[in-house]
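First comes one chain, alone, set out as structure tokens in the form predicted alone.
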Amino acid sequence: IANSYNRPTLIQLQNTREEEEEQQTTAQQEEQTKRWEATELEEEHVHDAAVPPLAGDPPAADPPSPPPSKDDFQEELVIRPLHSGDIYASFQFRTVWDADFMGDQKVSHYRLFPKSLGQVITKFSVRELHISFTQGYWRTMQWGQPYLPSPPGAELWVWFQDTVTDVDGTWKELTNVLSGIFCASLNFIDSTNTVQPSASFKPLGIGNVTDHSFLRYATLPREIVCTENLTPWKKLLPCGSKAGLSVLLKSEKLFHSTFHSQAVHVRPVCQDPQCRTTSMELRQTLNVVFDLHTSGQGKREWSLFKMFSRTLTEACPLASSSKVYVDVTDNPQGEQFELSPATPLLTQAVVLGDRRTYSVYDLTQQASFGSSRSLNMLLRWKMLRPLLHSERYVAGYGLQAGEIHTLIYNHHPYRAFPVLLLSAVPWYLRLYIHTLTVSSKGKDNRPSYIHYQPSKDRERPHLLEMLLQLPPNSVTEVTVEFERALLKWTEYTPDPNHGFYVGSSVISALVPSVVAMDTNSTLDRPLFSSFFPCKEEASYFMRVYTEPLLVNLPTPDFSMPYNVICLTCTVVAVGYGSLYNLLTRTFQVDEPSPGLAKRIANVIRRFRGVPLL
């Protein structure tokens, strides 16, 4: 009886194994033919004729995927060999939630979206929030354009909802709360370093907001970024630093780099192409540039382990998409650098007006890790000039007057395009606007739009916005003179001789694109190529930051008060002390002590009972 039951079972198992082997063989053949990952750049008839499977999509035989959940989390890492030979790594963590923060309904249940930020958005009626902490300056001439630019130090700009009545009071409370969340010095943001731009900073999310009274912008160029800022930033991630791409965020390596920038962007986005409903998007970005010279490594080899001291072992379990992109645009035939392990998945995306090719590693697929169950990569490289970049410096001598020079370079060979220049200068540098000059190729370049808000001492800084037309292949110089103010002795920093920082100028522009842009926003589009909204096919939006300025102010000799205090205390102690002793001391006349013979005689007389001598 046992044999009669076991024999059919063994036959069924054998048939099942044969079927599994056939399915594996078919899957391997399909995997060999799959070479390109479909992106939004491919034309529609190519999709209709033969649609290649997307990276991370199930095979055709699998059942269709379930409808998307109410919240979604994606993570990406882009590794780009720079023209200078350094390595640029950009992390993108995107959380989209269908909750309505701007409505009357209260949001109470949080799953992937961090509760701390959700409560801040609800309490202060925030429409958009953009905050960045940057250590170092992005060198555009050597590295090209970053995916998400940010100035050195801390930058914060917020769009409030139109229901806010006291914008300045809400802004002050919001900076104090964010200072506690990110362990930063944002509580030092006040009216003296806050401006209200009129044209430069438009909402990056949906909505057509034209009332700039609900916008506030401030920078702290002296802010130092360290581990205490990175730790709360990582805690906002659904997986923290336990799984996924966030395991690479090791502070010892990140802060031992040439450039490091971490940012948080919150904005409303569309749920569907028709934008019938909206969602709230939280995008956490971290950009870092590793310098091979300072790290002591060789110039021709790089790996994930050399950059981060760790390798990837798994994707975040809560992420619907987890990918690593390696820029191989300058390496079409593998002549410039070798990428190991090789991946058959390739994708193309238009980034900053240029069509780039990327090798894709899908961490949700176990085949990406290989037999070692870890992912490590080797890199190499090439050198280009960006279309738009800028410089700024202080000229002059002495501690009374000076000049601020801003140079804006347009390296496009035949196209001119307009740019918006925003400069926020502290009040203690008194600008002479009548000395403002703009020149290009040795000729005057008259701005088509100027907005200037003068400063008030100890209340608000200068605000200067200009719309300039940059001629092709030219350098536009903006110069303005200023006079240094003498501060009160209590307003100086603990190290006044180090100087005072002036925040970076902001240049916003629509740069002509060399390829046609895709204005349709799709779910399969890489995160790093879809932050700034694109509404024109012939140009793309770019924001460039200049260097922060370090200006010396007239500084008193702070050792003189110390010397005066010491001298005064010495005079008081010696003079008043002597006079006090003379007035309060009592004097008594002491009789000379008798001799030894007299003392002996008095002892004998005391025993005999006779009077003493």
Given for the second form:
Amino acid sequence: IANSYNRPTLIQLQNTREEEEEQQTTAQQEEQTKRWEATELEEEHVHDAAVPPLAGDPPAADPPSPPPSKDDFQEELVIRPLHSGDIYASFQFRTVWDADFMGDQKVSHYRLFPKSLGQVITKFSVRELHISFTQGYWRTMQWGQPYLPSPPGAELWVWFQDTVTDVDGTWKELTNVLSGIFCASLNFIDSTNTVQPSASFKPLGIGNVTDHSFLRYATLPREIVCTENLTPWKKLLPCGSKAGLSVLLKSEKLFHSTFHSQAVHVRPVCQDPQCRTTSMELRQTLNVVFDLHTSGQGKREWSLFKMFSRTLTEACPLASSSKVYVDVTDNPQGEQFELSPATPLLTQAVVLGDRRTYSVYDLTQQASFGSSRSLNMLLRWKMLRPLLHSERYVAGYGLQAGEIHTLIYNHHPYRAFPVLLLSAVPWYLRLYIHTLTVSSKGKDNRPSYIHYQPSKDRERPHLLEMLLQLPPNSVTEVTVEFERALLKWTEYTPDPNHGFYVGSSVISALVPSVVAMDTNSTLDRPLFSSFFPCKEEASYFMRVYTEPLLVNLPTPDFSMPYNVICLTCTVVAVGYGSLYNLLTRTFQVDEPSPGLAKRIANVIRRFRGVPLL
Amino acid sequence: DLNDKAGQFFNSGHTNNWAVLVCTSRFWFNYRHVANTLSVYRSVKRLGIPDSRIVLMLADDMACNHRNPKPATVFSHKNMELNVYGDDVEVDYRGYEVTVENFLRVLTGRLPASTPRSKRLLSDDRSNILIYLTGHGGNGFLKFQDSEEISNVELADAFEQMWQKRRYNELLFIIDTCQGASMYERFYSPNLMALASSQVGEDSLSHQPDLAIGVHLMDRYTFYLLEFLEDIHPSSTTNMNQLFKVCPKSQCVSTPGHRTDLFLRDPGRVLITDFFGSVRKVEITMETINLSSPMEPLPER
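What I would like now is the form predicted in complex with its partner chain, since the data block earlier showed the form predicted alone; can you produce it?
Every chain and every other molecule in the complex is listed next, the one we just looked at coming first.
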């Protein structure tokens, strides 16, 4: 465990890289004998002519015994964390329809294959059909290559059988029918946007076709993808959206993504290694990339629940295989991210020319779901955990008093070590040292050495130095209260409302390590590792600075307009007002006030409306 | 009373229900028209009409619009409790496909041969059809996508074609636009009942804006219509007279109008679910039929 906190220096890497590689390969081989699935796929793909290796594709259910004469359904989900912090999820649902089209059988019995598509394929003599609906653009430079690429908008390309006489007419009818099935405006595909590529789109299924007059290709770049396209797409699945991996397909989360693409690919494949009989394969794929900031809220932590707002509870009962693959190639020792629940199964596959490693969750095994009967994969990126870290902030309210809090974090799991804390606080924040408290893990922690020099107004600042022992894996909080001083009006800066700065606190510490630091030889060592001399073998010197503080002091209102208005109004009121009064006031002789009896009589006379005395 | 109830049971004479719901406005600031149409769609689906019997035409996409802060949702009220877009929506005509020509072709049934079933109105003479239109309109016309218009004369003629081809049993026409009553002035075919959100010379107003989404979410008339329909369930016996009272002038600011002179039945005896729902009539028989025995052909006549 001590090794995991070892910050490797270059010396170590140079000396021991070969050793480590050897160790890793032997470890891998050991793992291979214990935990790896049978993965060699290359032979199986010989018969599928130019098939691009699809990610983590387990071999089709082709056991050496005679092929099963019924429909087959497989589902899988591949999750690949991307370098930019986004995450890429790719669903594939594969239904194999046990119906031979090369022969002349009429097909009328549908088991797992959707009837709507089956009728379309038979009626229009379709050999291969590829249709995709995409929203967003795949950013290759940030995300790498997708498993199944698609252009933005809608794309449709179809290979017809060579029994079709009027390909253009059939193409027009086919696009209309597909527009009804997928609720898309595919009926806008006509001769003005259809082409016949002569070399680019070779058939992806079996067959050696060279006559490109049976191929039609069209795109609708303006086509929008929304829930109304997802709904019929989900209805083509044998389990619908009720069981298996398709329960994760909730539109509110899927469309709140940077890239969303759903596609349907139909092509003929061989049923057995000798390719005596063929069957139709339907692959429904859905690729989605969730953005770190919009869906991930900026945190590099992904789980199935966060991506899809659902977890997996069971495999589709009609599926012969139901698996979830997580790409862990960049994380062989588990140092970049942590995947939970842990799974013992690993598989390797060659994808786009690159050998990738995947952790596998097999949903057909009840053990994958654990005791809570639901599977929610969690990928948590490991945060950097430096051993020593600190923060500082001002607490309190108002412009009279406040508190300075300094937090010092010790992330070592079991070693405690001492640190020296130095704080220099300017004189205008009058510290009350009797309120100094140091606490770790809720309990009081008395420093073993304190040096305090109080401030003198306008001469020197406070100096506080303490030696603290930090308990392992804890947060130590140093708190001291202060009062703000009122400066003389000439001492304020021209921008006093910006605030006044308090310099960073300095924390000096000897942090435990296991590397022997040789102080004698300073040659062949990079500069950053040789700055602080260190004699102890078990620790190295480190200095950590906190943030500076910005504190508001009580500030008079220096604003010029305010002062000018006050002054002007005063001058006007006093000067002009007095003058006006003097000029316009008239003076009257006032009789002395009458006696009480006369006053009462006047009141009665006023009531009666009679002139007064 | 029992006779009356029995009479009610067999009264309406329709065997299936269809709905044609059209939103004719494009652009983000017309979010409320899409929300109007989707809330009627939602009510109609909830009361039993399946997607195969609904022709939904939305002229623009609001749910997955890049300006929508909550993708894949369309809300009817700023409390954002009810997502009228839902999880299970099928739009038959969308975007540029919503034109006057396509609308009239859907109504009259004159569609090209390759049109899929989901885009057709396959009604017969025992179908009750609900037609709901919303958008921007004026005196005698309704604007489609800011580029063309349908006039009330065209609409009346389309309904007459439908009547002559026996494409409906009874038809309820609801329109929520400015001066909506002008659209049903020219109707002359039998068995038509019409409702509009405002009279000629009045504007239909929108309900309230939502500052998070940035646009008005719904129009007043349809908002109160949705509130009214949320209380209806498949077995309720509310009749059309209550529907006419939805959104009085105090709530709507405009005066909703209705027209029932072409309708043969008394509106007080027409149930809401006759048009908005798809209520199956079940007849119980006491005879047993043996399904395994071979069927005998009917004797020649």
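Numbering follows the first chain given and starts at 1. Only the largest set of C-alpha atoms that superpose within 1.5 Å between the two forms is called the rigid core. Bear in mind that the values here come from a model prediction, so they are computed numbers and not experimental data.
Shown in the overlay between these two forms, fitted on the rigid core, is a CA shift at Glu281 smaller than 2 Å.
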